[in-house]
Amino acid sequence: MKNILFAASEAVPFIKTGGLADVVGSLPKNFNKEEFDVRVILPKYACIKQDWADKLEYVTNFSMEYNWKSRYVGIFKYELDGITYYFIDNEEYFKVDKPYSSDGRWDIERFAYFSKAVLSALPVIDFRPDIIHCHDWQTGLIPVYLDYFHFFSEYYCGIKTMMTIHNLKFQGTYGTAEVRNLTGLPDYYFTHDKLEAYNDANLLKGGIVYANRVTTVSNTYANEIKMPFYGERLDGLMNARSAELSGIVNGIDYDEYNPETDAFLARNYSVENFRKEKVKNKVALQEELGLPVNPKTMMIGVVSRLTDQKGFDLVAHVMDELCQDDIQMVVLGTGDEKYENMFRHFAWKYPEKVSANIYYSEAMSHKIYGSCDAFLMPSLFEPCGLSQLMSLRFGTLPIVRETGGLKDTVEPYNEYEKTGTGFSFANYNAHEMMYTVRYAEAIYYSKKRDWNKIVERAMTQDFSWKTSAKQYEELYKNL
């Protein structure tokens, strides 16, 4: 039996701000329980929903030297779906309204404390992992502290670490002198080949340097981050560690995202009957959003953070032209004010074509996945992306840019070989995107039989967590 400990700053159902929480909450349940004992450790935030907070069971507490003081470390635990979750409690650091603050220095202090507390808690909770699987910069100091702890205790010798990068853009950087002072790590660790990067301490870099294995959330992204454009100034390091770097695509929960049972849909459907049943969801959504009701009109969905990363500057350039076509566009999400207002503007200008829903709702997101014909995701970069996996599951054909996980999961339609599960374009160019959308429109309107075959192939893809878990199991065994 191999012991694996996931260390992360968030996990569903306890606390979620993004896709990281889905990975940490879903992946552990899908390992082979006869071979792997997988547990998870998180901060005990005050903003964990009260229903969950009330269920946490107190285990113990101890004091730990950190930032030149003796600090309280409380440990709570809870078992859910056969997985044990541990929570590190310290109100000074985690009595917060949301997991991350706008103060970079404060977040560095809080998550450096968390990294040290995770290792300090291991002998106390009586669970010695063979591998600590660290997620993103918030746990980047765990491999570094583990190296340091070797000097003081044999207990930590032989524990391996894996560092998963969910988005290289977020690295956890602050002034070297300050980080050195609060972590208590010796000067030895703050050189340009270790934690230091461009005159700052960089927590993610530390994790990448000291981890035994580095992964990211798609094969293409693993290759992209070796290049300057995607490498966020760490491309040199990613090349240096390329022998230990690999990409594994995230999965989605196939029970939660299931058109046959989804309670949010007006009509459930399957790969066998989607031709007749799916369109009923479109009609229901058109009625709900006040769009002209026409089951034949091609409906394109967008469920996203409205930010530059997601490619909405491309959409802005050609939206007027797209709205001349026989389509409807349904948008759901929040983000940068300029994009929120852009979609509001087009919904005002083309009320029969565009529905701008500038908020987030789980129910509405499911309705969009289950009602639209196509799903637009023209990202500038996309480490993995989950929306395209959900849209494939619902037979809503993704129109994506060939980057990161989008390239790995959406096979572009080839009308000669009759293959593919969606539509894609290569260059970050607004008119190339528009051409691809119009190509999808042409297939939808004039080759309906081919369109339905693409939907069939999309719905039979397997991007469940079981597939991802098998690939992680192989890496754990190799470690």
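Keep in mind the model is a prediction, meaning the values are calculated, not measured. Positions refer to the first chain, counted from 1. In this text, the rigid core denotes the largest set of C-alpha atoms whose superposition between the two forms falls within 1.5 Å. What changes on going to the form predicted in complex with alpha-D-glucopyranose (GLC):
In the core-superposed comparison between the two forms, the C-alpha atom of residue 34 has shifted by less than 2 angstroms. Relative to the superposed core, residue 49 undergoes a C-alpha shift of no less than 2 Å between the two forms.
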Given for the second form:
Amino acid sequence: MKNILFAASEAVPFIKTGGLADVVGSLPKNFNKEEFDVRVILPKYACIKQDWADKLEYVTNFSMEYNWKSRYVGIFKYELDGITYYFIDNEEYFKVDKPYSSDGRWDIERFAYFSKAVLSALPVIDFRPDIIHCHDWQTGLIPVYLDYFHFFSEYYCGIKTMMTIHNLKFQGTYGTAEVRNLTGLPDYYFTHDKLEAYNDANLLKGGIVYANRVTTVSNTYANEIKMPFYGERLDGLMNARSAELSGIVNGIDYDEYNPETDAFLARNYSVENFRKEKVKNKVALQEELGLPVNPKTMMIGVVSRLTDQKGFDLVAHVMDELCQDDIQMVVLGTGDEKYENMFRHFAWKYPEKVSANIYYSEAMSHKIYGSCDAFLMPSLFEPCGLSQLMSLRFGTLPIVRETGGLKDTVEPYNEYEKTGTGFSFANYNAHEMMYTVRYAEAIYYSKKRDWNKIVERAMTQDFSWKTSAKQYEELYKNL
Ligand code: ADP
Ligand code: GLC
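I would like to compare: after the form predicted alone, may I see the structure of the form predicted in complex with alpha-D-glucopyranose (GLC)?
Next comes the full complex, this chain leading.
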């Protein structure tokens, strides 16, 4: 039996800002329970949904030296679907209404505290992991502190670490002197072959350098980040660690995302009856959003963080042209003001074509996955992407740019060989995207039978965690 501890800054159902939470909340359930005891540790944010927060059980507390003071570390615990979740409590750091702030230095102080507290908590929670599986920069200091803790306690010797990169863009960087001061780590760690990069301390880099194994969330992204364009200035390091670096594509929770049982949908449907049933969801959504009700109109969905990563500058560029077509576009997202306002503007200009829903809603996201005909995701880069997997599961055909996980999970339609599960384009070019959308429109409107065959193939793909969890198990075994 191997003990694995996932350390992360978010997990469904407790707290979510993006795909990281979906992964940390669903992957642990998919390991072979006879061989692996997988548990999860998270910060106990004040913004954890109240229903869940009320259920957490207090375990213990202790004091830990951090940033020149003795700090409180409380531990809470909760068991859900056979998985034990631990929570690190400290109100100074986690009494927040969202997990991340806009103050980079403050977030570094908070998550460096979390990383040290995770290691310090192990002896008192009575769970000694063989492997700590770290996710993203917020937990990048765990492998570094672990190395340092070896000098003080036998207990930590032999614990291995794995670092999974969900997004290389976010690295957690701040001035070296400051980070050295607050973490209490010795000078030794702050050289350019360790924590330092470009004269700053870089928490993700620390994790990548010190972890025994590094993974990212798709094969293509694992290769892309070895090149300058996607490497976010760490491509040199990714090349240096390429022997220990691999890509394992994400899955999604097939119970939570299931058109046959989804309680948010007006009509449930399956691969057998989607031809008749799915369109009823579209009509219900048109009514709900005040769009002209017409079952025939092609509806294109977007559910996304509205940031540069997701390719919305391409969309902005050709939106006027696209709105001349016989389509409806339903957008759900929050993020950069420029994109929020861009969609609001086009919803005002083309009220019959565009519905801009600038908020966060799980219910609305499911309705969009289950109602639209196509789903647009023209990302500039995409480590994996989960929205296209959700769309495939609901028979909503993804239109994507061929990058990262989008390239690995969406097979472009080939009209000659009658293969494919969606539509894709290669270059980051607004008109290339637009022509791909128009190609999809042409198939939708004039080759409905072929379209439905694509839907059938999309719905029968398997992006549950089955295969990918096995790949993680192999890595755990070999560590
Ligand atoms: P990323 O993690 O980069 O944001 P992913 O595609 O991996 O992208 O995951 C995004 C997740 O967040 C999906 O589960 C998606 O449905 C969800 N999501 C994004 N924006 C919203 C929103 N406004 N309302 C509800 N869910 C959202
Ligand atoms: C990040 C990436 C996204 C990925 C998610 C989960 O948020 O942007 O592509 O799917 O992490 O791994």
